[in-house]
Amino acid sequence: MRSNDTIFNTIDNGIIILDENLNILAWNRWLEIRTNILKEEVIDKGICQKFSYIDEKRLKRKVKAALVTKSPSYYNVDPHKYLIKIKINSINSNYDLMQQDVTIVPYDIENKIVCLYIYDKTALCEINSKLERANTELVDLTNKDYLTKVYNRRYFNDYSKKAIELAKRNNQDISVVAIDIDRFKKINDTFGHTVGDEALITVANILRSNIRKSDIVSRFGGEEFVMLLNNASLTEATVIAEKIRVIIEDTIIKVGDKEIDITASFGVATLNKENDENISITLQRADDLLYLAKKHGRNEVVNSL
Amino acid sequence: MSEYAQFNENEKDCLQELMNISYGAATAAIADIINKEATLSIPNIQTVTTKEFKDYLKEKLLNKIEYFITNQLISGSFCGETMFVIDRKSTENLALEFDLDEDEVKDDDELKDVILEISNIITSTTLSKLAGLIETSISFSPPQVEIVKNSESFYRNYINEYDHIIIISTDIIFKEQNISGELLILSKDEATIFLKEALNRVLEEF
């Protein structure tokens, strides 16, 4: 009994004794120094009414699987976080709480008595975010431009034929918009590259703001960039690309003390699904449209040869 | 797969009769824990290569369509893994069952929650069962669940962890609601040639 004393309270993991009711019946040391709240401030308490965050219902249930299955049941730490609240006092996590596993066990089944292992996850979880966080990166280097943060063409190409067999599944229309900075040529020539950049900046967040979830943009190279628009008629994608010529229009990027105006050509094509074109065909078509408001005097949405 | 490694007919049947006893287990004790009635079909099962494993996924996971799939390690000598298959519809269904409101149904963490909790259950009481009426233990390991988008990236992550692989499989099915859930029990061959033996020592008694 003195040995299982000690396990219980030099083990390196909370431990909680609970009745069906969820009464808590033992309490170790390992939680009295991380709450700060020693057993008997807790023992014969209902640990719903000491920690009253705890959702009572999920917890019984999960009670009455361990002693009904008698096999444990689990809060894990990716849906949860956390069962009893604990302040995590490191200046490197990001971690406000400590992240907790709890494998609940049936511990005297003829009582409906339960027992409560407590894991602390937290390094594990940091682990896991500066993957993921990676994995991000990665994923970004990968798919968009580097300076603009928008997709690039080769997302481009692997995106756009989904989305063409899913329009053509649901048979929705699909546009493209092809657009090209005005006179970009001579902004860099006046001004040097760190502003020619910071138009393509500029641009690329007008068109990535001002389109929907389901759409994309994409520096094709240059100064020129490319919209997919989903579900979206030649109509609709005139009206979309109108609406950001505009937008352009009235941006003024400041340098120092000067201040430039910005302006922008647009293509705009559906894709032809009566005879069954291609994006590359759509693109091109598109392309064609952007030289015709190149030829037109620039600063102009143009739809139709 | 070796030929050893493989089930005759007579050990199919008497792996199914203890699959059936073990669902049944597993169908009072839901009854039970959440006061719902649910059904478990008769148990399909089939020994697989690698490939076929695979392509018995892709026919599972339709393009376009969310699922959950839990994950729970077996140990002891019938050892491996099993992996539990719903829907996001049917996820969302089965939350409401477990008297989840409407905006909980919309997280993606309580769903997580449900669906964990259900696997295990499911699991942790057929496997147990089965592993009684075999004479022989096992305990597991706590269940992970994933939500999966892509169904290529999850073949590709997968595939890597078994040689050759048996499937049980079973739906499990909710009155008045519409919940369709598949559990798979995955082997490798050593845990498959434990069984065997075990089976025929089954089959002898009677």
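What we label the rigid core is the largest C-alpha set whose atoms superpose within 1.5 Å from one form to the other. Numbering follows the first chain given and starts at 1. Note that the structure is predicted; figures quoted are calculated from it, not measured. First, how it differs from the form predicted on its own.
Relative to the superposed rigid core, residue 110 undergoes a CA displacement of at least 2 Å between these two forms. In a rigid-core overlay of the protein, residue 68 has its C-alpha displaced by at least 2 Å between these two forms.
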The other form holds:
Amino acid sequence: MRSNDTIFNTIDNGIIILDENLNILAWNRWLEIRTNILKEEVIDKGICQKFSYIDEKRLKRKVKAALVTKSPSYYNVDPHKYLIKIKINSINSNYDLMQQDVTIVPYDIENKIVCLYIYDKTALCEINSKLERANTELVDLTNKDYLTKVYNRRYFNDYSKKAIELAKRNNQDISVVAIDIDRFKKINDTFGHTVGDEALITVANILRSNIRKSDIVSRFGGEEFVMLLNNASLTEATVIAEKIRVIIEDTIIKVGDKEIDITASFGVATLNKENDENISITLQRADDLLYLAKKHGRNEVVNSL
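Alongside the form predicted together with its partner chain that was just displayed, please also present the structure of the form predicted on its own.
Only a single chain is listed, so you will not see partners or other molecules.
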């Protein structure tokens, strides 16, 4: 018995003994240290009355399952990610509370008593979180433009092929908008590349903020951007382009004591499904229309079927 008590209080996990009515019969030293709650404060008390955030119905169901099947039962700690609230006192942790796994095992079948093992998985969650962030950064480096953070041309090419196939299958329109910042070379030559970079970032942010989640914007190189608008007719795409053109026209870029007005020209084309057109041809038509907008005096939207 002494040996069992020693194991009970020295094991590096939380252990709670419960009866079938969820009354606490034992509470080990590991939990006393981490919760600052002594066993005398919880023994013979209902665990769900003492810790009201516990889902009583779910816990009862799991305790019953362990007793009936005579085998371990995993308790899902979602949505809180813990059974017993335990604070983490580390400035390096991304979590305020210990992340836990909980397993319920039959302890005394005859008297309908179970044992709950609480495992600290915070370190594992920290590692998974870092891996997810690293993976996201890697995907961004592969698919996005380093300066403006919009998608790059390679991603556009891959994405547009899938989007067009889906549009054809669903008999939906899909439109391409080619955008070019007007007189960008003059901005660079007059104000320097730092201001030029700020102009690119500003325009990219405007484009990204004024399309739907289903659409994408990409930087094709230099001061040229392309938007792919899913399920958008020529008229709808032109309305979006005109709205963005006005926003860019009304935008003033401030860098230090300098204020720079910018404008952009737009070419809008919609995929011609009847001619089984591919993205390269639609893109070329949008680019030709962009050239016309430039030729007409810039700061204009030009469209065509």
